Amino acid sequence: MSDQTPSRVPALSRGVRMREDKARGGWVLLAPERVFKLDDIGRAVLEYTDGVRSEAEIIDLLAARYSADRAQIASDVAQFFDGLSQRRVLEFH
């Protein structure tokens, strides 16, 4: 988990947004000439994902949507976040 702190706030990059996609059957992230399909937990917690709630807050959110372990989402949520920022479809404020 790089460089992960309670307060980083993520965010969508520039030129990325979530969009549902009837033909996939499902939820994408569509980036410039990229698209990256979502499954139901990734969906979840981009929901929460709008550039003003931390992590720490999605996190939370998502504890108490699902009734579950708050320091295994917190992982989950961490390198969810970090692999879409290596991929640059989400960054840190």
Contents of the next structure:
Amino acid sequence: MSDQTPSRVPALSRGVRMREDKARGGWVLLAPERVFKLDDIGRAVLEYTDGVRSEAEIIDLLAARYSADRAQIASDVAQFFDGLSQRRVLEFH
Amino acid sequence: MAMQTDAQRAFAEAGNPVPIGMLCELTHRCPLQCPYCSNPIELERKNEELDTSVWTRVLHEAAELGVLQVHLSGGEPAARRDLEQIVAACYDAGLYSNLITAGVNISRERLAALVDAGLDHVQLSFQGATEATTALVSHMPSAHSRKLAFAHEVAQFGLPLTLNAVIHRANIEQIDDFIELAITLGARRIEIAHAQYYGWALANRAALMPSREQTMRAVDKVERAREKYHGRLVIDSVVPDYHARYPKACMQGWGRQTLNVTPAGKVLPCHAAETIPGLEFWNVAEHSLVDIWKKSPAFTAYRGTSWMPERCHGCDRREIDWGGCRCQALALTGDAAETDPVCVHSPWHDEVKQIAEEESVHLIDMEQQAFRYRRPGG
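Got the form predicted on its own; could you also share the form predicted in complex with its partner chain?
In what comes next, the whole complex appears, and the chain from above leads the way.
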């Protein structure tokens, strides 16, 4: 990742949304003809992903919430966002 | 090695499944006449179609049952005047709505109304990557230009767009063109779906089947396009079955993830299930969706593993491909409870390979009479 990466602002693409999956338990991301099952971390990341916060701000919030190593979180979050972006369900503004 | 009749046992064997997706065939009416249509040869008539209130109830029952995504299909779903209300019912029930359309009869105003009703996604079919091929396959001369105009409108509304191309001999050389078309139209996703041979496609198999070389070339083109457009276009591909070594896990296993409601309200484990004789389908007019999912004879028949022939039941891939496709087993062996003959372990496997090779070398011209077009009354 380049140095500018944390300044990018991630947003779920139009037609993509997160919701609870009561029947199976847990949370899912609904996308065009795709359902992604989210783990707790994925859900937490997307809760902060509002199209306004930058990636750096999201990482700060997560680091505080989980009292975890910021560098580790930064790397996980970047990977998570990149993965969703490659699947065309998330965009960077 | 026959139909399962013990609903409880089958349900447990399949892992107490909760369906994720529901395909709603809102109508069998369609302005196109594609020769591989997935509708049954015996089309259901308009006067048999479920009304808005029943669809609304079924959608709410589906959400309750655990369905997350609803695919509004047909025929052409926009042939129904109440499509907006049905989309709104999906939205109310919290369901993700996907409109599967030919895109030839939806005006800009109507699309705006569908967006307002909460439509999430559009899947648009293209029968060819060129005007001539689309006209030949759909049997509608103006189809291609209408589809292009519709795709632009979908983009203007900011709706996510998927292109769907059913691939067969008449368009298999256009793989790259379909993918370019998807890029040009701003689609996020394209489905390259090789024709599956049952129903109408089976009736037209000799005119549709590509050669093995064509198929391999097509698979290769898809792979290269995937690399080229990685991160820009998602390319999903339904592999050409007759040339494969193992069968597809049809529907991810019978009665495990999806259900399909016909225009008249019959609930099927897959859209081609009516080709199998002796299956008893329950109708949403008479049963709740949850009862149909858990107990109806058609869902029980090939659910789980104990219905399987020993060849499948004793195989390590038992819960990978779930015996493959029942409709294909029937179409090619005469017995729906047989191993899918695409499987290398099936005694019919060599025969299937031979059919694929023989039919693909028949000389066909691109004349219209090569196809038996889909229309009511067969």
